[in-house]
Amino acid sequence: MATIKATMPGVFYRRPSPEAEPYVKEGGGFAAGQTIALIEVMKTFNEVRADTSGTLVRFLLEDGDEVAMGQDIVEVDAA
């Protein structure tokens, strides 16, 4: 199973807001280039994108969970 790892260390988020929908849900798909989730660093909320296409398996963070560079984030059956 392949992952999608984070980029940088900070605050893990899968939506653009708390009251919006999450950018892709479990068992969803996605495509090369797209918005998956979002990481805060200082305040500075930055895009993690999906580098192939394919279908997000599941999230390994919650919401506001922190994150360090380079930890696995989600599992994804790439297409």
The other form holds:
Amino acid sequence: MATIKATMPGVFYRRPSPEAEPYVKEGGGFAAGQTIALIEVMKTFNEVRADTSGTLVRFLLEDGDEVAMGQDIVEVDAA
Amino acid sequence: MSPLRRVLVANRGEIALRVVRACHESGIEAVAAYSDADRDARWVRLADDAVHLGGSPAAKSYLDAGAVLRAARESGADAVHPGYGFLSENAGFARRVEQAGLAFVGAPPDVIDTMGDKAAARRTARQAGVPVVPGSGPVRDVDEARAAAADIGYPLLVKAAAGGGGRGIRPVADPGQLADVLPTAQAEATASFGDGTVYLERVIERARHIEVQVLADAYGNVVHAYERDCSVQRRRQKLIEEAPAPDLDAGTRSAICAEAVRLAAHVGYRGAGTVEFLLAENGSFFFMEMNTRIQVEHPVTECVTGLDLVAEQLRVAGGEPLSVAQDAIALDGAAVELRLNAEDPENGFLPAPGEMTAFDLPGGPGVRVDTGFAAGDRISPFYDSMIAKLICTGADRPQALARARQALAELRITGVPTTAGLHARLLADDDLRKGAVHTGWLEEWAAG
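Switch from the form predicted alone to the form predicted in complex with the partner chain and give that structure.
In what comes next, the whole complex appears, and the chain from above leads the way.
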């Protein structure tokens, strides 16, 4: 099982806005380069993109959780 | 002694410390409200008491109205000072504070409502007879926007009615772009502010950003404390602010200040507020928006008028009249404020949280540093990037700028990149020294 790690510290979000659908649902697939989450750092929003395509197994954080640099944020099955 | 006895400071960083100090000088107890990340912060230590709000993300602490109200009740406060940002311009929060029987150290909730909606604020300014930037009312779709834009002319801006802090604004160069930009701007406004209302405004090119500080009490007294020039901006985020505005002729100064007072009186303003204008190259000026709170750049006004704006806020919130009349407020000297942010100007102004290993502050005559931090503090990723404000005053503008250059040379911050080096280069620039800047100047300068 592989993971995607946070590239910066901040606040973690799975969706582009509080009312929107998540970028990717648990069990859903994603393509290389696709945005899978946001990290807010100092009031700027940064997209977390997948390096490769695969399936998203589960998120390791809830929306609005603090995230540290290098922390695992999601478990994936690489395609 | 102030009628207020104990104030909850519902903010963080330099403004929290600024309010703590003003409370103490006014004979009022100050209670800090803090998040997990700010548990050991300097302003928390300097307050008389402290209440924990919640987790580090702002949504779980400083933006959580319920948590702030609970903290106010638990701490025995009789007033809440919201600082700037966070809940400072949230009318619903202000109402809940008042309904809880506490004083809100800010504008009346109904005025926050009116002036917080930028489209409504433009309408109100027009009703008050204040000139506004040519533009539209709310536009619902591309057809409506095209029709309105034909009257206004291009280039123009699509602006979120609920926007603030430079967010929710998109430029449009021609009718073709409007179809692309409008739906995106509406979606962005909904996502950012919970309100998708947008309107159009003409771009006033090479304009200066001039804003007027106003103060008002509950007895019908409305005064201005002259203007600030905040034209040095990047993506509509201010970086350098000055008072008074360089080379502003006396006639324009008196006209722009009078319009600001007229608007504040028209809306029944109370407290400290700022009326923002664009000053065009031909000398005409237009109302942009009103900020119903104390602002980041308020110290430059304090330096050239001798007023303590936060102390006046506390007086008015306690039901007292303003301490000064208009004819007692005079301009003396010049002041400049440089914002020191934990950002990397060499790398697209990338926000850079981290630990400040060294933080050596400058001193000397005319040098004031407002900061909530001390050496060894962690600059958190959860809040904005401002570390400190360096405010320098002189008998005239050249002396204020010379002191700012010397202060930057004395300043040492290590551990995080900052905008200090950028400020040193800007202060050496001929245009800036001459005051020949406009709101697009910094981005042109940076593009080389």
